[in-house]
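Next comes just one chain, in structure tokens: the form predicted alone.
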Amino acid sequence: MTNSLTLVSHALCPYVQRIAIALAEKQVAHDRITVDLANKPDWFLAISPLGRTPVLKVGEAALFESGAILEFLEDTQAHPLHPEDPVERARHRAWIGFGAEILADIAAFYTAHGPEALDARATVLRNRFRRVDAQLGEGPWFAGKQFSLVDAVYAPVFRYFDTVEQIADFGFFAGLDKLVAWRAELARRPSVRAAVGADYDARLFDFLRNRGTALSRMMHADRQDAVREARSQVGTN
């Protein structure tokens, strides 16, 4: 297709990342614009009915909702990321939907306001990941040797935990050897690495720390402990 493509994104949005990964895997030339969702410009609100990212501008048209954008890319671009078999394709779409549920569970986890709610949300996530692990074969990807849209969708899911695991060990992936191996392969994939900016980890850490939730209180407590430990070391030198 000849229309120019522009991905309208936000620095932390996992739904943007899945589009960026798909575009990279399909080797599609495109521009990328980042918006501040805390201060949404009028031009963005005019093309995003829900006021959310991602939006893919296709010439003068604007597509919103990541699922619709992924399907558009499958319909119009080379290097398909869906399997050819209709049953497998439908199964992949279902697990993409499951990935969206996990993202909602992650949001519920980091917005939980008390320790009990945080633990309950962590349990939900552990159960979700056990279900995903049961679907995996020999790898390295979700469907074996072929990288698919399911992989593009779960890479941003796992990226959250690179930061969360710095805060505390919630055991999200304990005993899930296939899922752990899949996560590691995704983290090494060039399209996955390039889907976010170099400051992503720092941005996400600050985002989580400043929300006034149970998780952010843990982060502040850890920081205070580190300061006290540093001061005590100074005093003994």
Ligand SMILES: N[C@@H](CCC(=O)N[C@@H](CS)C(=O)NCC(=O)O)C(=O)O
Given for the second form:
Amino acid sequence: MTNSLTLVSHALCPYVQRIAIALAEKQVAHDRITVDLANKPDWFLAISPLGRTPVLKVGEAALFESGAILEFLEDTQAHPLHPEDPVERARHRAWIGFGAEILADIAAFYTAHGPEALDARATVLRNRFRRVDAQLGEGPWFAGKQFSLVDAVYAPVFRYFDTVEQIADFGFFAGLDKLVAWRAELARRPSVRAAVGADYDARLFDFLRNRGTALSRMMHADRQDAVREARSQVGTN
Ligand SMILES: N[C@@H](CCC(=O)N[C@@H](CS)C(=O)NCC(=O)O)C(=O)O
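And the form predicted together with this ligand, for comparison with the form predicted alone?
Below, the chain from earlier opens the complete complex, with every other chain and molecule after it.
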């Protein structure tokens, strides 16, 4: 395949990350352009029918929807990330679908307006992760020794919690030893690490803090506590 590939990205988009991870795992040369989704440029709106990232430009064509883009890369690039066996492949696709549901649940969690809604959303997420944990074997990856698209899809899911855990311990992964080990392996994988910019954590932190949600209020309260603590220490010195 000779067409040049360009991944049109947004700095925080988890759907972009899964494509970036797949491209890296397949060792596919490509360019990357980042857009501001709060201020979408005309050229982006012209190629993205739903106005969303990711878009993969393939020569003159523009592909959208991360699931379709992942399948396109499987169809056209070396180093398969789907299992060969059709039954296993169908199972992987199903868990990829569940990964998209979890991303929607994460958004529902960080956009919850009151503490009760936040609690309810955290419970939904804990239940989701219990179901995923029950699918895991000896690791290190979802399907054992072979890194797959399921890994590419869940790495950006877990990355959210590196930031969320700085706010509070919601116990999302309590008792889920296999899932915790999988998450740690994913965080170390070079393709996963390279899928976001160096400022990802700081950007996500700001994004979550400035939404006016229950989680944002916890973050502001934390900061006020820190300021109070600093002041009281100054007072006692
Ligand atoms: N189902 C889509 C979801 C993509 C998506 O929601 N992208 C978000 C950023 S992570 C977006 O572009 N939002 C802007 C908008 O919807 O206006 C996919 O898998 O590609």
